[in-house]
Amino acid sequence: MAESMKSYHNSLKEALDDSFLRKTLDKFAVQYKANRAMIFADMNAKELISEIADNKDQAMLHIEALYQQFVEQASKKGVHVHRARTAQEANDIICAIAKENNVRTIIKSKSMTAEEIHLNHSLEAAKMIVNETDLGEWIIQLRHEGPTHMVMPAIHLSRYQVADTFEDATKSKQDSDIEKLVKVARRELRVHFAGSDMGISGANFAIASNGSIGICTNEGNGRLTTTLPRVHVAICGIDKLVPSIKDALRIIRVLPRNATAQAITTYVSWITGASECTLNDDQKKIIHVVFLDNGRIDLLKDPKCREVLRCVRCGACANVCPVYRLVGGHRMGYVYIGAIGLILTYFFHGHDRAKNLVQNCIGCEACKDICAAGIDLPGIIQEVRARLNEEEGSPITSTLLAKVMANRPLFHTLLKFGKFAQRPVTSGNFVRHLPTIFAGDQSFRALPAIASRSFRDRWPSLETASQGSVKIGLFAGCAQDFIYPEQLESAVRLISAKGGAVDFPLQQSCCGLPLQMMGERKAAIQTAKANVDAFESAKVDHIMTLCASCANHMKEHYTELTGDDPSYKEKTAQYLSKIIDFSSLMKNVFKFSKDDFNNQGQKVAYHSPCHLCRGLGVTQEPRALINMAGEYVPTPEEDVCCGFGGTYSVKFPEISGTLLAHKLDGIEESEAKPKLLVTDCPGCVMQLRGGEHKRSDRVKVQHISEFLDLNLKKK
């Protein structure tokens, strides 16, 4: 059974107190982000993943004639090749092997499947002796845990960690020089590999058109273990089946990319066929390779989850993740980690196990940004919590909520008698404290208060254009409307001043996008179909929105979430090919220009938002935007989340604000020593700002709407 929410909650502060796991993550994401960068300067890494991705689909839609086609080819070659059903079929069919040809040694090289379906646990049950010969395997068995990361297994521990395992193991005292430790490893497995029966294996590759497999290993372990006793058995998912070498060569050249930032791995091992074996009676070794199943081919029936079975298994959503990052992969995840650990323990380990982990994703798209095989990775994140509640039921917060939001007047209104019930614990523009029942573990930000006057009702006084070169119709989302009015109001404003004509659907509301973070479908499709009826007889050119999250939001997510209903197809896609960032409106639209500001030299740090920077791909125009009007200077690490990540920040205060606290520190240590912080997100600004606040206002927050507005000529 998965462990509660509030024992999920403890391990995770536990995690966040390991000062060594968190500075070593923190080594490993910078120097990987920078090392991944230099070795795919020369590719175009976009085009060559749609062609892995491409190529994956093709081969998942044609697996069974794959797989005939493998056993056919490797049968001819003296390969026994098996299929199974489940995990557990999986364990008893290498347990039945092993039996069948007097094992009782056994070594095993890396693989993931292996820890998927426990393997060991099945082998040692049946009285064998297994020793993993990969060095972080071997650690870890060593420790009785389980991998941290899918490439990097024991990452998580120091030098002094396993100098103790390694004394705990050969009862003598061991130096915590790394060389020493690897030349202990050596020694005591070199006798594993000289005596044991059987080698087992994982495969990243099983080729149909010859029979073959290929590994990629960074160790010798690999090939020793295939190579030296005198059976071996492979086992791999069924997805890892492609069509010919070709394929393989293709994952190949951004796998150890993606994985290591390598351009390949010390060894590529391609095994074809029986190879000879004095060992053995007839010559020749004794090869197994056994598909394991395991719920894939159900997952190939699921068109929304189906591009989970690309993954190549790099790693590489965990490196980027921020939330591993912190915590590591035995908090993110069960025996997968990262955001491909969260969603595929749904599917292979129970809902169960996956119920608080999948919820342990703050939405920035890093994944997906880096991901070797193009997965919607969090998308599928959202699928699975949405299912979840399908097949669970909601929290009761979260129903609530959902009917409130999907009712834009009950909505409204609340929020608009929110105004009048926060006076007695708000000061100035922040609250000054929530009552216990509501403030949870919101101590690391200060929380802006509700606008004395919402957008909405400040707009029928504001000065705007009803005719220009340009329409623009403004899409408010919650926070911009309800909190921040007056980002809106700077936005106006310079749109008048290039001569544009503004206006704003007063039946619009919330994007959704808290609602499909939260996984409520139902409620996350009304407002929707709202917000697109809103606009549907605005005659605009654009529809502008300040928050990128809003922005990413609707163009991902809309036309799946209106698909069922043929009514709005056409006016869905209308919709959406008139959304646009305020960045690039400004930029690319209006044309603003250096001339349209008073630049005094101003150093402004920015903070790039995860849905701006990843989701919509604009990176340049902001920072283009601040040059303009004061002078841009580069902080450390601008485009990894600040932690807000909307009702993950409430769900899981705990990691929000450590992000919060990093993304401070960054800014106000670097080099040039800002003053000013803008961003384009409102979010982004609610969390930068309050944690500034409860830092005595260091660094000032802005909207870069409100920043420009300030800086602009006046005419």
The other form holds:
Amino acid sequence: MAESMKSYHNSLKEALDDSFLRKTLDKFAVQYKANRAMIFADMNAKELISEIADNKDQAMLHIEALYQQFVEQASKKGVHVHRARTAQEANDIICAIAKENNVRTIIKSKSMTAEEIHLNHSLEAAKMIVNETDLGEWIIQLRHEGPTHMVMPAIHLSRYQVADTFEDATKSKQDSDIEKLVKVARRELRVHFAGSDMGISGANFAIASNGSIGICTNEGNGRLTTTLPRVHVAICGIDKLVPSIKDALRIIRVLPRNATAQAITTYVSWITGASECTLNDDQKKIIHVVFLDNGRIDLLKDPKCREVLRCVRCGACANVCPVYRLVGGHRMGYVYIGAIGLILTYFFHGHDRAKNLVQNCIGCEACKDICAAGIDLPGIIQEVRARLNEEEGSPITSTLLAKVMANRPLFHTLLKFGKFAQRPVTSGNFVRHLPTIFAGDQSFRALPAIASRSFRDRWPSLETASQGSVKIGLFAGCAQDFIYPEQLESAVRLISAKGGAVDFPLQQSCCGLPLQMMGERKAAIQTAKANVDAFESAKVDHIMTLCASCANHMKEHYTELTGDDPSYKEKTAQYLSKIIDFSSLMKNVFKFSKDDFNNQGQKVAYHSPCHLCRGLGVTQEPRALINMAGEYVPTPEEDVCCGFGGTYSVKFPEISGTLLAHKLDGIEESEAKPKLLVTDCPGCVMQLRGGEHKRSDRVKVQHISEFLDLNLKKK
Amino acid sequence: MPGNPGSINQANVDLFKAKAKPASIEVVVVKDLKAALDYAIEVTEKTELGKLMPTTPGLSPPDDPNRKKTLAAPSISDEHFKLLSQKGEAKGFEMVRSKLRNHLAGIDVAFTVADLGISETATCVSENNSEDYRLATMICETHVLALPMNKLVKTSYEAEDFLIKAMDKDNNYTSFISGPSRTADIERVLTLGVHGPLYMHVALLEE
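Show the other one: the form predicted in complex with the partner chain, since we just had the form predicted alone.
Complete assembly follows, chain above in first position.
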């Protein structure tokens, strides 16, 4: 059943009001990052992740051969191997195994794949008694809920809720002490372990070279599930096939570290053939392995999305997602949770279930940065949006915007008209009353007014050198061209102060990121090509942006977007090689130093824009520059998204506003109590300044170019 | 190299000890396997009498205050089991070597020997195709493992050869164990002993 956007918003609101959930996930988000950094401290995580990505890609290319090898090896050793094309087929196979072995009671250790196919429903419909044994899974089974995290399925529940659930299950009074609750589970589940006919487990790895499976658990329930009952069925996605033990060992180096910041899970069980089982006459376990396809093989043939098959199910994409942190798992996935959940819901559980979910990505790239298999999660989410638009037609606002933005003269004319249209409603530099479509929802921040003169109108009268040591081409981006032209003027003054020449090719347009985010592919291609063309004739050494999002989008997507036309190959590569962010240009090219600024020792907080720190990997330069002209003071979670996310903040104002409030509270309540906040992205400026304006401007917000320009020594 | 008697890599020993701490593993160094048996007796003596659990629906826990402590050692040699039994019985323990299925309500201590150790993660690696081995080490409240120092390797990659040999067999169950059974599923509070042992001891053998 497709959920309406309205009811999705209602459930988001409900989650935002759940103070336990908010507190738990907030605490987790902060601790997780610190713990993960520690557990990876003496390792090269990036290198390991890229090895995993390459290995998984290779394995996927040879999946049929690996499958054949696994079948051959495992069958030889007495394992029955099955392959299910669909969820239904997998359920049927497992029910049939249960029936042919006269199974009545089943215990399960944790398996997301079993969740994916709703295996328990099928088994229960076949009159089997099924008990989950992973503590979290058992709790949600008793509550008839789905998991809210892939590794910690009951993270949304308090000890009191768990105590109530256990009271219902055991028909006796339960203490809410966590240790005691864990003991209740130990006692209750031991009975089920002892009395069950069949154990169902997942598998983290299926090793083709030996026909073995590997299972990681912390509780040890996996080891009991695969030992006690006379029948063992392991179910896993066909993407869990790896060529060798080494491949599995490599993944184990990252999986637990990324999942829960542990060096390794307490138990890793490697099962080969039919191990000893004294319940069967031949003293051997009856063992079956069921490989699930359910769309995976089709996904393999999909070059844009197939890397999702690298996923090792660590759940880290949820751990770092600022939206997950606010709303929890039930609003960030159907069965699979977090960024990977948004995507897998589309591929495994259908378009209807996915269409609201995939809108709920703010594009901050925290997930991409942490993914154990280096999957471009936000990129694939955008691709899924584009496909949904193609399948179902774009929303009317998105289509209109795409039409307008693909046509630069029209777009720019409209923006200029906008400044007249807004006149009766502006107050200072903010819009005083919003047009009705925004009213209410957008009240968490003041929105900036369109500048009375855009940068492109000011450009001809600016004093700049056309010749200099270095020639910089300005890529203005819509926000700075039309809303904050003064930020660009500051940048121009700084470049000129160091003897740089500046050019501003007027045919440039929007970078196209909003179009990409909305899944408007055609328009995104048109704007990409227009920009490459606009800078082709301008012979510049660097193309500077003051907006990390523009730079990141261009670097990430222009090669692919212009790829349909071979004549763009060379010039797009040229264009991209010249792109540089403002801070790197100032610090590394123009070599600004303390001597260039009047430093009054002003305390300055810094917000690290998502697309700068994660997208472009720039973290040191802006902080170093701030220290030249003031005193940089660290504030909490500088690299967590401010909640802007472009069109995201219009689509999900309730989440955008909450992220903004969290960010501003953190700065205002920080020890140093800075009165100035600097960042280097106009979108973040818009969000942060708009939020502070609503708080009577207790903290001033500046783009780093303005801040440096204001403190530049006059020569 | 693993299994090369006499060659002890002290760096690996130190690393194992350091990594054992965050994994809630108690490490002691003893001379040899016989000394490890003594250590198992000592641990059993010190441990509190474990509470047994029902294993059949409707059956309440046997609440016998005179129950003997159980010490299981399913996978050691006849000679070592005999030695262990003599000492255990002298202390009044019930000694168990097989048919662990009859003890699913729980045992107090299990003693086993690991085949290999991975220092980097304080992991004990054992081939435990024997059902009794697996059960003893899951249903006990305290697991004592003997691990020869010369079988310590630094990283899991160095355990690859061992694993290949094990997994090339027709039937094999090999376990990595890196601490007591743990969960953080309720409010992310780390709690030990959810399904398996609450405590884990590793006796590193010098010989």
